[in-house]
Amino acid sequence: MSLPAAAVPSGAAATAPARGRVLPSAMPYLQALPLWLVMGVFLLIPIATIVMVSFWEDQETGLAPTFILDNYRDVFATQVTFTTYLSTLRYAAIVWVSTLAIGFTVAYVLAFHIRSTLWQMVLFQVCAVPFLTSNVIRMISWIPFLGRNGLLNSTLIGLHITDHPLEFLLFSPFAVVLTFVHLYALFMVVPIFNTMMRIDRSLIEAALDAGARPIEVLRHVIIPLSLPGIAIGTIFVVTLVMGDFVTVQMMSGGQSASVGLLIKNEISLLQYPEAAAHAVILLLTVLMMVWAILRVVDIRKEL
């Protein structure tokens, strides 16, 4: 038999709802706890370790856990290091423009000129098939094609377009950019294609009915609505190019440099504090670029 409301202690009546409210309010934090643990162990702690080592001193007997700024002062102490950073930014800019042109064109054709959903998926898979192999294998495949006696030079000489092999095709900045574009073009195609597929086709029909020409529809409707996908692709491509060192080392024949290659060489020479300082500066540079992109384009609608 239930007791009258007046017989129930007021403290018990207030405590029961409070307990019911505490558990639901803590559930989001409990659900996010595994993710925070993974992020902390595999991302935050390693980054914190790199930042800590960047202030240490490299002595003949080993690393001294002190606090010095010499590693950061030495980053731009020489013209070579400054030129290396500019070279990395130049590679990132050229590859970004190239992949954006290719990615936007491919995504536009697939989204607006291929009517069948089946054929859209088939052609998209055709674009993605080469990316199922290793980056190193796809990189090496350019060497016999671009070499002095490779397929391209042999074809050009056979067609009498040139009388001698073109030396700039391989082991040059051109080969580095070409390989970068080949490796990372899909990272621009996928987000732009995904964004274009979400565009309401009635907006395009309304613009055409209002008298807009196709180029005006592209400029004022499709491109603005595709900006989130372009921003996501830009983040992918720029981040990958800024941190890459294998492509630059292999395809330039040692004639070009990048920050990633500089860090790799310092690690091979056991210069860990200097490499950590370069890694921190590279990370801050990439984060500032990503921050600038996010300030211009709101990508939350795509996530």
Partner chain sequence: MTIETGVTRRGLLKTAAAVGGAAIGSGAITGFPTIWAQNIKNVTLRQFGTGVSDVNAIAVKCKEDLGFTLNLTALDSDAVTQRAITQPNSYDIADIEYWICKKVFPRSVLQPMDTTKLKYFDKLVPLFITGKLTPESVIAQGTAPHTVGFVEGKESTKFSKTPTEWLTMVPTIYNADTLGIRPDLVGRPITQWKDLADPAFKGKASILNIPSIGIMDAAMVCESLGIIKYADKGNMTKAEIDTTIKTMIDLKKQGQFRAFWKTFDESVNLMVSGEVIIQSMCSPAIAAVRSKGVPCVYQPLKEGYRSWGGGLGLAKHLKGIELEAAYEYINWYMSGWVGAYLNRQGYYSAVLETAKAHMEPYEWAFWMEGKPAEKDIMSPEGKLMEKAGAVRDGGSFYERMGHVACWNAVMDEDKYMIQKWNEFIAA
Contents of the next structure:
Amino acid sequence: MSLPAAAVPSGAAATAPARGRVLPSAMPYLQALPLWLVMGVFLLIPIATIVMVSFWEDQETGLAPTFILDNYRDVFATQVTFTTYLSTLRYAAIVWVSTLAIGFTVAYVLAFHIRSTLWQMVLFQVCAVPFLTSNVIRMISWIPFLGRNGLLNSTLIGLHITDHPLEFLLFSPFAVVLTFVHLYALFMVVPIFNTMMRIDRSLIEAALDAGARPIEVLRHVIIPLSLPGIAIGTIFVVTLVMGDFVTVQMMSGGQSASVGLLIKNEISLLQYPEAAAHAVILLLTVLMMVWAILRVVDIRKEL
Amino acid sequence: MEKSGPRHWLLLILFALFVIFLYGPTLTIFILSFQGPDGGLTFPMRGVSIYWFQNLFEPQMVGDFGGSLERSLSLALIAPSLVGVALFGFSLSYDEFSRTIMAAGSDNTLPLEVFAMTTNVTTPVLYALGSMTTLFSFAVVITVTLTVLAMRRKRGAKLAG
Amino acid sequence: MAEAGVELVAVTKRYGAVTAVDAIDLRIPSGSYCCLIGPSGCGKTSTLRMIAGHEAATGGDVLIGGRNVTLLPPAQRGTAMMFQSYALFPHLTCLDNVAFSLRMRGVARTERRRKAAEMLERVHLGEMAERRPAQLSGGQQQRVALARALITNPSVLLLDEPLSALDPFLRGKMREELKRLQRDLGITFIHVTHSQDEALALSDLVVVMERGKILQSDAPRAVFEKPRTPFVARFLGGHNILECRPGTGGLALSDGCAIRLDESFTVSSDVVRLAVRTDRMRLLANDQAMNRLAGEVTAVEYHGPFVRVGLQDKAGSDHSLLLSEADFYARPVALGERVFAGFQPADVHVLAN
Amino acid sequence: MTIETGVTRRGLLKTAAAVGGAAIGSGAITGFPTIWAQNIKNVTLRQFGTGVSDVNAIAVKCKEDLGFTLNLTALDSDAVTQRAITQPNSYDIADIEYWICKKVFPRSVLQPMDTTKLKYFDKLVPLFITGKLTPESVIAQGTAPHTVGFVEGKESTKFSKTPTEWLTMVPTIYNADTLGIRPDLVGRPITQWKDLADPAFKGKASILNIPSIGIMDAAMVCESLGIIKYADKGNMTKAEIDTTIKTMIDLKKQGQFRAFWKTFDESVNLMVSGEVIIQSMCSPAIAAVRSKGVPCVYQPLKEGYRSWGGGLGLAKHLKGIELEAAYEYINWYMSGWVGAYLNRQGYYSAVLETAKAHMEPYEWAFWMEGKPAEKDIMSPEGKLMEKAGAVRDGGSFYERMGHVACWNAVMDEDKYMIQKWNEFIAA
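Right, the form predicted on its own is done; let's see the coordinates for the form predicted in complex with the partner chain.
Let us now look at the entire complex, which starts with that chain.
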């Protein structure tokens, strides 16, 4: 997310020398100053605080500002850290694959199989409207749908597809993934749709002209050119899932762990330094994932 | 791209399935919000009425939504819709409730209000709120679309004339 | 490489209620350079795209080399298209762009890269092979696009306004290159343009279109010398159009001046329109009774080898005279001067209505 | 109503410190009673807490009776803890549970309350003063409210083992939790905590997923199963925690649990929807299930109840007129109307006498004395809760609160406990 910041100084640098003011070399930095201030106050300082607290000591009467590594040692000393990370990463992976498949298909249909721009707009809005409803409400609305006596089970039993309610539908990893996909699919659709709309239509004709079958057009033209959108969507979805604790807790019926939940449980008993240590590790993990994504795909064009 | 043939229709069907997937749960809560005064958060339905919608707009009933609707909801909902963007921001701001809990000052925000509801409201008033939000969003989208259409037609007429 | 002519039989394209191409018939001989020309929206691009297969014909047939290809996908028509925007794949290197169609055809990697490199050499871009399109100049991009189109040895190359994005100097150079290439390859080129110069300079066959119809298709010289309609004459330029009425003993301009011509014609309506090339008119020292145009000088433009004199007649129509530099300065005229311009009966061409 | 009443002497606790406090209190008031009464109407008190007692009706009634505005925020118990500690300036009154108080008070965000200014201090249920409901009672395990109810002095954050004149929180609401069951679906009598682990209820059981409370439920189950005997369930050793969690992990792996609940509403919905037929529950949640027409029983168990209590604490920053308003509010809170309101919801109020005065005799008999209802029992919102003739599960107040086995607690090893609890959830 630091990319916009990087973009501003370089943009400013291009215009500043032309002006030829007194301090031409300082101008770009001056122009970028407000942004850096905002970033500093709302991003860097809080994170620095978390990092700092992660080295503090927890005491009855409050936090003792020392420098100890115990919190980190505690994090790595237990098996639960690894199982939890594994479980969270698995959720992230499954949700990523699902939202990518759905998001790409939906964006593809919208961008290439809807004739008029008006219909494109209307259908896009149709996809977007549910996302204006509270995430919490959308999340819990799955519960009456999937429950033992829920809409889906009643329907399945009514249709004699099954004779007893399917229990795995709710309070299960399935429910968690389903809800995640429901909550975050649009975060994949929007950036991919965006990049797809920017693909020059004559590129597709050029590919067809060269003898590409539709599937090859997809593989050799549309997918490579949609990569920046896919990367942005991936960053959205992966970071959202990695940081989540509400969805996992609600939809698994509290029976599944996530790193966020781990941290939250620690916070709930005021174990701030341990929670901070966990948060730092989670932050590093997510940053590494984002860095890896950016290594693979250049998204600057999109920003 | 070819816009006919089986592949085209298959893709359109997939798209339709996605839309159904998006709206399925919304439909569930929409149905459940029409329960009678004894209604709960789950099936089976207990009676049919618009009790919970009335409840939503009456102050002094469970959880004062009259007030919060006026304050936070109208601001949070209408302002971004008028601006027309903020889809991400807004959707995310709901998710912020967890962070709001940790950081909010003494004023109640809508996310907090909603969260409070999930904590101690066992009635479909929550669903009524969700249904209203969706309907409201729809109204905004339709209005915007029609406006754009009208403007386009006007401009078209001007060009033709 | 199979030599192939292109034939259109009653080809029609409709978009909803709008008819873009209206039942046109056209025969383009194998190995010829054909230019489709006309104002924007005349249907020339739609026609090209129907030949390429990127647009399905609403009616009629497209034949290439005697084979009906109307229902075939682009790649099976033996055509290759060069797009106006070049449509180079931005994520591929020049070499991979050129090798793309070979790759789609399943040609092995080393083989296709070798062929693509050869083709790039041919358009003098061998050293740019590993660059991305965005790193090339407009002219270089165009040559990559050309190489990409040619690598499959198409029998027909379709070019959609290929020179429009270039600056005038480059345009001239590219024009020569296209023509030389076409001669060397001996294949059919179909080139859409809105520039008369380009069409006249390049083609063996000029097809003038308007409102979805072909107004005239002919060799460039024939089209220029004998435009069929006032529209063609005006569109190609270089013609003054005179409106006459049949009078006693022949035709007369509205000011009564009689017109004599060598061509035979039949009067089909009240108004007969004549075309006289701007470079075939001369300024007269005095008025004369026949084959002259009277008007006021509205423009004098020095162009180097020639001078253009603009005239406006009494009816308000504008005309031009192209005079050689020597002729003009032998007897210069000034703005606002009333002058007479004369022409020979042999230079008068009767237009159809 | 003004606060002169705060000057009344009490017989029970007379220490030197009280004199100073009372002097400040009375000195501030007596001079300008009229202006005072005027100004106090402009005060807005910000209270936050768990949803159970932060009900809007209380704010409305408060405005009516006292004239000043009460701004309520309802959160879950985790969020309550966070807010209490990290944003002490965002509230004036904290409505928190005693086990949370144990974590919060030492961090100097609340100020002790002067008992001499509390009009009904004498009338508080002795459970909150001595830890015994009746003189014969045994003090329950866990963080019993009286152990964190008093501090040593006005500026102290150190809990006092014996009552002093400085109260950490005024107790307001409490109850005893047990297993709630769906009698129509369990199909047999439930008598002990270990029934939660009965394979017959596989995939249909649930416990609470707030670690420090859930571990107590788990402990009740383990002890009932005969796996372990705790010295103090509210303060386990690492080994005890290990055994408890291991038992729970085994149960989870066998598929015993359908879900774990975290909020009042979740526990109600799990029961109403039939997802769960046996789980640890609080009394009003059971009432809420029943009010939806679903049979649900608050099941008294052989081993006793797990109890909890909450109270109101004053933010450290309160002073002057706002502090006085807060005292006035707390005195009003204990004066009966709220107590009756809470009692009618199935909770217990901490000042029984005043609550009784605000309830009809038949209501009192039903809710507090365990007698059959003479008339239909209505909720404060006017909804039918029980039909005439019904008897409250668990019997009278004394039967319930007299059988408390343990209180919700914070352990010395809570860091380790959380770690193990996370292990349980991740298993």
